[in-house]
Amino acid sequence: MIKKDILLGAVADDMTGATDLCNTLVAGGMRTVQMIGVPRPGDVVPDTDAVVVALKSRNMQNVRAVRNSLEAQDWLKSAGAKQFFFKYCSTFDSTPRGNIGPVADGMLERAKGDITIACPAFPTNGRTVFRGHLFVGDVLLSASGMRNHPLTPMTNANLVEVLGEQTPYEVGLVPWETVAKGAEAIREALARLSGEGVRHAVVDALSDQNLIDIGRAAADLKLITGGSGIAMGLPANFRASGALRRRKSAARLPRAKGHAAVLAGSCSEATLQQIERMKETAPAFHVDATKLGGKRDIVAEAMDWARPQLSSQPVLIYASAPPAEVTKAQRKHGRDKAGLLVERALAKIAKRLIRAGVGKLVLAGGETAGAAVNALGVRALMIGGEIDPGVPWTMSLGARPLHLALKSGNFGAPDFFTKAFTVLD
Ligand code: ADP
């Protein structure tokens, strides 16, 4: 249930990607709520301008991914959404079977649209699109680390071809020369492509200005698809039409209460560095992954350690480890089981920390954050101010509000963990 009609309704194919989109919309002046999983009829959302539904549909079987996305879209429509957005990764993470094409087709049809755009460009993070080819920094997507991704290896950088394999419909291109001419030229190009029967237009973009112009040109599209960058231009459309009020900040959260803690399960370099930095000034407990699943109750040990010091300072509990230690745990338990044991242990610790009075919690790692948020039963988040690019503070909605920062492994500066709490005060 929602108190007032929303303007933009978005469906994201993963959790931290959803938060990233929320962050962009809030920076543009839209009050935004993130919902976790397909919203249920009883879910209550306060007065807000945009809702982003975080699914876990990137690697699902595509029939299920489409079904979940359409259920989310129907809920967003019933909440009043005037325009829909399908958010995927800026590296276009998908396989020849999908799920970008099938979900975009389903949502476009449901929204009764003729054409949509596909634009994963995010120049600030080095993702640009030229002649329909996606670059990651200085190299083509197909030459980047994404070519070795375990689930969605990207071996072709030509998005017109990649998307063409995922949809039975025509895929076209709005080239950079047109984009550089501005919003009107882009709008005309889209109208022409639509007249030719094209349903997906990959749009080149090399700069934030390009993204803003594409956003303006997309004002009347029923559905937009892309990364979080393309959302930069959307708030201005709603302001221009008078639907969105100008306000000083769209990022206000109520004051945080309770103790502070960081739980880390990401083994990425950025997170390992952030852990080292926090250990210089804060007490830290290492969850040894090789000891999980045995006789010792590591969760209880972590809590016995944490409880007495919670009231005086932020504490750090981490399973994160460098590659050699991860390999050791994986050899002992098997690859998937090691990850699962760690996720379960950290999720249990998250629950007990909250019970022990923690009200401000930083979760590091996409899967780690997903597991903990689910264990906590969090269904919706209000979005606050940014800590570092792409990572805002959020607050859970419901009986016992909790301030949460969900950090995808590689995001954030080395002082992220300590800075996070000072930003909040
Ligand atoms: P990122 O955002 O960096 O990918 P994730 O949380 O998504 O971080 O993924 C990290 C995975 O590694 C999780 O499944 C986590 O449980 C697992 N993990 C964390 N620490 C260890 C460890 N010491 N040994 C084995 N696996 C670990």
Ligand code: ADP
Contents of the next structure:
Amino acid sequence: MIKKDILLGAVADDMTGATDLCNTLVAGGMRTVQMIGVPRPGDVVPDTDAVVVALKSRNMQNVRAVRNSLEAQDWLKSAGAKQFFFKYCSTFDSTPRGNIGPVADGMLERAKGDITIACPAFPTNGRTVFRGHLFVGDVLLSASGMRNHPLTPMTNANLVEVLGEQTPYEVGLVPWETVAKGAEAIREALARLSGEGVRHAVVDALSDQNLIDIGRAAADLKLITGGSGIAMGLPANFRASGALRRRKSAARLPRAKGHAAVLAGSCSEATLQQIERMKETAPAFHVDATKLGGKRDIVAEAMDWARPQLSSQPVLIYASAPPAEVTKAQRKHGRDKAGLLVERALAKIAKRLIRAGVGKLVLAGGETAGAAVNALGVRALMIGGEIDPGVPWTMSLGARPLHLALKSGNFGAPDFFTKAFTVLD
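Having displayed the form predicted in complex with the ligand, please output the structure of the form predicted alone.
Keep in mind that what follows is only the chain, not its partners or any molecules around it.
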């Protein structure tokens, strides 16, 4: 399967979240490969320290999400993984009927663990947890733009309550006062909660140092769950055990070739700002979701528009829209069908862009990235340098390498799209 046993095996519930975790591990000195979809028995990856399996399970029905996650975990175990990680979004994208709890329960049982932690905090991008409540910047998650998310509207910022509705097991809290005392205090708190029958411990975090201490405290846990932030302390754990050697850099990619393009499907506030910024200096084509599924060939129209411009500058093709326009499309097509039509259209455009000579492609939004990467037949990615916190450049492994940036909808500075290609060049 692979040349040597891996140290960390992770399962992510979407494409961009997987890349975010890979980015954190690479920054910590772990060579990391991202696999796309449940690995097949014969899949081969390079000699590496960590493998992150990117699923498209965030909005799956619980039974299917658990099944796919456990299949990926079994493959990672057969690859020699010493510890497992379940990665979900730093905004805990999951309604009360969501699958974070069921997947965590299944993976914890499969790993034969007693307790796991839940910590989506990512302070660098404004995600913090205090008293078990998730904040986005200075506001509660429930008061942020996530309250209007078309698929996972987050109306409760209390993670203990949200997770408690998804699992039959006890959910506890490790408060910031304990976290601030360091790794040993966190470790003791987890042992105490486990003795009380708690299976899931939400852990407060306000700073990167908190995350590093949480990661160190989790060294002996069979399973860790959360955002990419708590992975900051994991490479040091493996180095301390002698399993990971020190290296200056784990992020190296060959030089990129070909034209440049951005495909955006996320309707997050951050992506909408990035689109408006790029439109100031680059040509842009809007894929109107209300016009998909009819007689007009929107994909062909987008490509007829794009081809003459690719050789001179990056182009932007986007289906992203503000909440009112999203609602209009959902009323016309139905909620699920509207999203599926957008995904399919952008995936087809991605394939045609590559045929037209694009070799550097930014994909904005987890659903968009997942659909496009699957349509392109990409099975694995090498992880390169960071563009903005949580978003690195990657390169597909295979006969025709492509440089891809898979951006979570909520991530990136307003100039992310234009900056991305400058960083790569």
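What you see is a predicted model, and the numbers here were worked out from it, not measured in a lab. By rigid core we mean the largest C-alpha set that fits within 1.5 Å across both forms. Numbering follows the first chain given and starts at 1.
Colleague: With both forms fit on the core, is the shift of the CA atom of G293 between these two forms 2 Å or larger?
Modeller: Comparing forms between these two forms, the G293 CA shifts at least 2 Å.
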